[in-house]
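Consider the single chain below, provided in structure tokens and representing the form predicted on its own.
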Amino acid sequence: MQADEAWGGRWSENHLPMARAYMEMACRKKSLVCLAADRSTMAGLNQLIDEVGPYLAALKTHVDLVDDWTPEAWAALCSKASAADLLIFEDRKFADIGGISRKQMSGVYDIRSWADLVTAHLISGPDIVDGLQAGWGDVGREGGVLLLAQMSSRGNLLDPDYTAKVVALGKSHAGVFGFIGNGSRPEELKLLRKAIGDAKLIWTPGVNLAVGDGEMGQRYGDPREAVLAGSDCIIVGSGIHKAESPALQAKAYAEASWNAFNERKMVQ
């Protein structure tokens, strides 16, 4: 099935190149899964790509958590991810003014040169999106910004009023790829989707095939329910990389997400 047919309004209303690249990739891989690759060594990250790459659409990284990072090793990892047909999503959560965020895209990690997607808080205003997009433009690349509209951790301060402001500012910005929503609360996610419409994508952490509470205040919801509520990508971490067989679990999440995606199309 072609991406335009599979995604319907999401495709026709999304003109950011990276958004369409993701939708095409999801169709090729038959997966709406982004792996939160929370490993602290290059060997661990490379192992994850080797084991579960076929079942993923994207790899979410925290480059500053890697103890043995080097530019050369990271470049090799990015090449491996590209060969595995994965987008690289650096979960940096930028929050500064536009000019500083542009500079932070360079620096020692040179995020602008390898990340396809980054996260940002909108607390400093919409200029942050312009700054991040300018960072990619400085090296002749295009990328997408995911704004944090909701979080799945207990006690977070992203209340409904703040979420509404983020959506209002972000959904009309050409540089915004989409929003981070709360996969552990489908009813809240439905409201977020209604507010956004089809013009932007929603990616959701806080999902696990084993629902309930996790470590350090994390809460988990069901992947199928998240996709049916409006999620376009489920972000899964320990549910895959801490499993006895990461490959089998990654396959299970891919199938659950893709089946829910097809189910969603039937009811829309």
Ligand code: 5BU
Second form
Amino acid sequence: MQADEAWGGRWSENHLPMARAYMEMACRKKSLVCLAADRSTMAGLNQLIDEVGPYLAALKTHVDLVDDWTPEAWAALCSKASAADLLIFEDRKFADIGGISRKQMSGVYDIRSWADLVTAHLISGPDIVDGLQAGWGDVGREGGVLLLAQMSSRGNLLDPDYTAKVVALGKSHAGVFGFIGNGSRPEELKLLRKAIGDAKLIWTPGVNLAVGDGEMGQRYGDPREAVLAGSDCIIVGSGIHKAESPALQAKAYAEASWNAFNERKMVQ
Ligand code: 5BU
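For comparison with the form predicted on its own, kindly provide the form predicted together with the named molecule.
Shown next: the complete complex, the earlier chain at its head.
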């Protein structure tokens, strides 16, 4: 299916190249799944991509939790992810002022050189998005920023007023790819989608086929419900990487997300 037809308003209203790259990727892979690859060894991460790459649209990393990280091993992992047709998303949750965020895109991890997407809090104001975009510009690359409008963890401080301010500042910013929404609460997601309209994507952590409470305050909602409520990508971690068969689980999440995406189009 053509991406413009599949995504409708999301496609026509979002001109950020990386957003369109994601929408095309999702159609090619028939999956709205981003794997939260929270394993702490390079071998574990490589194994995951080999096993589940075909069922994913994107790979989410936390580069700073890997025990045996080296620049060479990371470059090889990123090449493997690209060969598996995946966008690479570093969930760095930048939060500093614009100029420092730009510098933090380089440094030891040099995130600007390999990440297609990054997360940021808007707590320091909208210049953080310009700083991150300038970071990619410094190495001649393009990327997209996902702003945290909501979080999935219990007791978080991103209340509805804060969410509304993040949406108001982010929704017309050209460098914003989309927003992080709370995948565990479809009713909150519906409100978020209503406030954003079609102009930006919503990606949602806090999703698991086994709904309920997770470790240390994490909360989980159902993938289908998240997509029907307006999520454009379900971020799934332990539901896949801790499963007995990551490949079987990844396939199940891909199917659930893609079926819900098609179901959503019917009712729109
Ligand atoms: P899980 O194993 O499916 O619970 O992993 C969730 C991932 O999503 C993990 O990498 C978190 O850092 C990430 N996450 C989250 O869980 N909740 C949030 O609000 C945000 C990110 Br933002």
